[in-house]
Amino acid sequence: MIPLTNAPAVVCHAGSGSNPANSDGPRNACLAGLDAIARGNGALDAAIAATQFLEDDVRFNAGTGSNLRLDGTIQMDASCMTSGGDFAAVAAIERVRNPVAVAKRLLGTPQIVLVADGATAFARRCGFADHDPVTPAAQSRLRKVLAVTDTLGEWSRSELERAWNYDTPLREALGCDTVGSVAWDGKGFASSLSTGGTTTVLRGRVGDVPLPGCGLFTGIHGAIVATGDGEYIARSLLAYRAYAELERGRSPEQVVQWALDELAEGVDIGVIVMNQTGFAGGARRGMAWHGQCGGA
């Protein structure tokens, strides 16, 4: 665990399964968040700026660089939350560059979640331009997955892993997971998440990211952001329950370990945690992440 001072701090991850060698992405995202605070903005703007930076990094599965689903389309989820209890999310949104920025705009409305064409229409109404997030790398990953079998959609993840017959590891072919950020501005916390989802799911699938208390949770005691197998994270309300561990007095490092131990051994999981004593992060199968205090 790295202790905090009264100075602002930002912690970012590039998704469970992301290559730790790509930690320059989260590190630069942290700097983007800290720069937002230095310019007079609060924790929410810092968390959004950091996650937008990761959405624009084509190495990671969010925004531009998102995974293509089996039909070749991209649907993205994003969310944000503040220690004041404000929450907003978009799910299965299409053709926007920064879904997390759309989620932030939703905070100014009575709604907390918009989905699919409704989310996309809201983005257009707010002035977000049409943007095609498809990249050659995402197309290549999809081709590798589709080449395994004509009935891939009926395979479980474990079955696919056992049958995988490419030199490129399955995890690399499928891409990494959700990106996320937590921030502290000296007064309050905020968190944000964004994901391009996974390839081998049904169109319209919604994971843990846009569900409050599942992929993220933020309150006066700190902020939690999770990444990994979204259905398992959602069913366990992992972020909310991890936050409760912070309330009980566990350190961020202890909460990270609690979260990693909470789900079944075969479930992919990563988490970053922050409170006023410090921050920590960890994952079962590797994760590029970084945390930084202002002035450090």
Ligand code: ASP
Given for the second form:
Amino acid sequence: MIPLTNAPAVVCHAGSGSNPANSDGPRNACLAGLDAIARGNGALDAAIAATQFLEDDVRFNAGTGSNLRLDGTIQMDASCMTSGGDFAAVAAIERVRNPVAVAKRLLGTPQIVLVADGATAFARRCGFADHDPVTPAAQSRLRKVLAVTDTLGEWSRSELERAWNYDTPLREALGCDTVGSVAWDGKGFASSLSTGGTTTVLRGRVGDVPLPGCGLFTGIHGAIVATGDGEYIARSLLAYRAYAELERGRSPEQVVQWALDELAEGVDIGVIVMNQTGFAGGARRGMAWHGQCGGA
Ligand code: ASP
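For comparison with the form predicted alone, kindly provide the form predicted together with the named molecule.
The complete assembly is shown below, putting the previous chain first.
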């Protein structure tokens, strides 16, 4: 592992269960983040630029290409946090291209979370244009999910995984990726997340992504972002508890393993972790992710 010095570093993931063959997405997102720092911005702008890059990549479940809710609409969650103690998020926002940029814009207000129509109205007020994030691939995922929904009700996720005998892999039928980034600018850390949420969720559902300490946490000891089954991640305050492990002196690799061991068998979980000793990432079902250090 490369210890982080004053040189910047960015680590990005394309979500638990995302195909590692698509790691060009996270790799180019890291470059977008490092480029933001090279142009004189800090870790927050790097984490936002990197996550925005992944929101614009239609292969991933965030921004354009987000999962559809069971009613066929798209509602998205996004958040950002810095080691300076700033946090902001939007939840169930609709029809914007880059939800994470709206979350960042909220940092300049006294509020920390805006939801649903209030979040969308705030985005419009700030000049974020109307944008339809629906893609044919996401519509097709919903059709597959609806085709198996009756079956899903009868099985636990892990039982279903073991018994699955359709040609379409279960992961592909269900979808389940969030995109996320952590960044170090030589002085401080920042993190950001963005998602269309898991499949088979109701309109109005809010996951772990916009909840501080659940999907992400960042402090002076480092930055963590999680991906996977948001309800489980949120109930266990996973990111905050992973941060506490970093604070106790565990390495990023150890904290990744701690997080993967923490949730019950069959729960979908992945994390990326960064501190001044370096970075690490991992997921139970594989994950496209990449970390990159910038020039000195
Ligand atoms: N954690 C996200 C959510 O529950 C989804 C994911 O990471 O795949 O909304």
